[in-house]
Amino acid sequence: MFFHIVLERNMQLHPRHFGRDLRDKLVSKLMKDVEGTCSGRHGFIVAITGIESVGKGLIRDGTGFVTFPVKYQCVVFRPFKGEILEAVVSMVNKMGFFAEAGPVQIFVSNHLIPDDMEFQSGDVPNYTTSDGSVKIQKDSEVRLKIIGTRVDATEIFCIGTIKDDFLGVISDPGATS
């Protein structure tokens, strides 16, 4: 789930930043750090929608670098347990799946596969039905069911499921059109 939500954050600068485009150069610095990170609280940090503030410096002593608190306003993405999700296979074997969906990655164990899909060896593994209409393997899309998260300080993995209707594979890289 996406959410927009307000930040602060204390930011050094060198004094050799110091000068008209000094906020300019505190905002692309924030970018950079900030940007595309994880925090466990909130999730990943999709984008920088806005400066809310730029507080008032503190120089730090002996080093000569300003210390600014910054409150910015951002774009965060966090799964939750229940949420459904259309995923990207990135890697298949016999213990079942990982999928990606933007930055999270997403195990399914092969107890979490519909029971009529088989895991098949071979030079593309893959997951496959007894009547071979429906294939599972890398960068196949499948919407998949998050039943569980775990949150650490800096990442966040979820376990998935597709044993549940309208949960499954959506497009097949290896279908021929």
Given for the second form:
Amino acid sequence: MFFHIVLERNMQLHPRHFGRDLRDKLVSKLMKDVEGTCSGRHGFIVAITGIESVGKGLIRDGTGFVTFPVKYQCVVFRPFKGEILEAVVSMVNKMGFFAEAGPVQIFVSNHLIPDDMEFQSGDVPNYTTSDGSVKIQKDSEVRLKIIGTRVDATEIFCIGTIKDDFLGVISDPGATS
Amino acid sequence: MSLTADSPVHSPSTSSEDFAAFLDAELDSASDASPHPVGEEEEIEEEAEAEKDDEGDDTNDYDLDFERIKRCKVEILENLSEVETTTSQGVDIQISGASSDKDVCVHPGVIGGLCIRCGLKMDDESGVAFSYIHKNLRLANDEIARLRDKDLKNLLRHKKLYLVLDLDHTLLNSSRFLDITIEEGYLKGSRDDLPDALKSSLYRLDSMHMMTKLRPFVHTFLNEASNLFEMYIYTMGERAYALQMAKLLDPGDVYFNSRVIAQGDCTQRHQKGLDIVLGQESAVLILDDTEAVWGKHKENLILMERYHFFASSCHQFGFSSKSLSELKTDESESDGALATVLKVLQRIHNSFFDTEHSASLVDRDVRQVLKIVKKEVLKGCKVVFTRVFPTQFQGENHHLWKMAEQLGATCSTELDPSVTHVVSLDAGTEKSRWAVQMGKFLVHPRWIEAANYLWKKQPEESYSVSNSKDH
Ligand SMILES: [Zn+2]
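Complement to the form predicted on its own: the form predicted in complex with its partner chain:
All chains and molecules follow, beginning with the one already shown.
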């Protein structure tokens, strides 16, 4: 799920950046520092959308660096248990398959793949129904439901299932249109 | 600068954040077909703790109240589902947490700290690690058995077996830059100056400070074997090296997929085990040049003659002769070890899937087939050893004696007309002279070793025995 929220961060800046474009420097450094990172609490910071405020700077003893508290608006992405997500399959093996929804990695074990889908090894490993009508392989797009999440400081890992109504393949890269 | 260390100042009063926390708890409890009391409580406690950090804020009291309400709600939900279970099932009150689920999850495996089946947070370190599939994957023994069983049936339907391949000295040979001798120096020169055969099989891996030479015939071998087997790479080398080698051998990533097992994956030090191969042992063949590492799986092993291309490799194994690279030559492409072993693999595969066979496919054992095929090699030979074992040594315990028997020969200590070969290191012994007189073959012990590697009886005249007095 995506959220638009306000976060705050203390930014340290070297005195050589002080000048007319100090604010720009702060913002670009902020983007570089936080976009694409993950915090256990909020999930992935996808993009900064605006700056709420830049507080008064505080000189750090001894170094000359100045700390500015910056409040910024950003879009964060955080999966929840029970959420339905669309993801791209990144690897298929006899254990199940891995899929990615942006920066989030999701594993769907073969316990949670419908029983009528069988693993097929070979050049392009895949799960296929006995009549061959549905196939999951690398780069397939699937709709899955999150049943467990583990959020660490740097990554979010999920367990998903496609063993339920309206879940499974949305597009099949093997079927050329 | 890590994000968590100098983390942004949390401002729990921000409305969006409360919303996130609220959703988290709501979704967790609402979506839960099978409530997980442990996981839930952890989650909520975290939230509450984070909230406590900021004191003196007016909104904080509200937050804490809010937390309390949330917690009550969760508890009520749990109670509700519990009541439902007991009334609907009526009998088993013990499995309170399982609610409408048919069965309690046995947690067959854990990946990234989550159960692969129910998604519950798991922190115990039980089960076998399958780090080559995913860095944080562990499977319980029952699950491994289930996967193997399922996979074998699938594989047999495709008329395939498993093949585990060693890298060094079996499929290729590597040498560090600094071990390259002067005579091998031409290898480091410009690619255009290399002989044609080397252009496509010699690789310079600057980032690893080494060179790798693929064994002749390896590409054909892999291509042909992939039709008969699901293949694994299994090396005592480090993971980075193994993956690099896999890339050289399998640039299209069609043979090995994620089945590359390296040193760090083994469950026992200095041993290679099939415990981390997701294949039934009765359907696995192994190609390796080192027997000792396969302590528990010698019956699955086809021993390979070592491929020494570089000088450093020869020295490492105590050969003082010139290496293939120094002699600017190589193993034969059409007649080398990999071509030979491919024919053996094909023979075993054929015999395994032979329709004449009485046992059903799943009950067949490739180890038995391997033994039978091997026994064909010296079938009909009756061998007597002389001056091969140390005096006082029990002949039947010697590895050559055992090897000859595995190859289908009969071994004896007595000379009689049925003896076909006398194996000796010295043409001057009584038994050696008897062989010559009676018109029996007199051969060097290498004749047996060669048959063992080549899976074929070798021409006796190439393994003649010299008289020790000649030296
Ligand atoms: Zn479980």
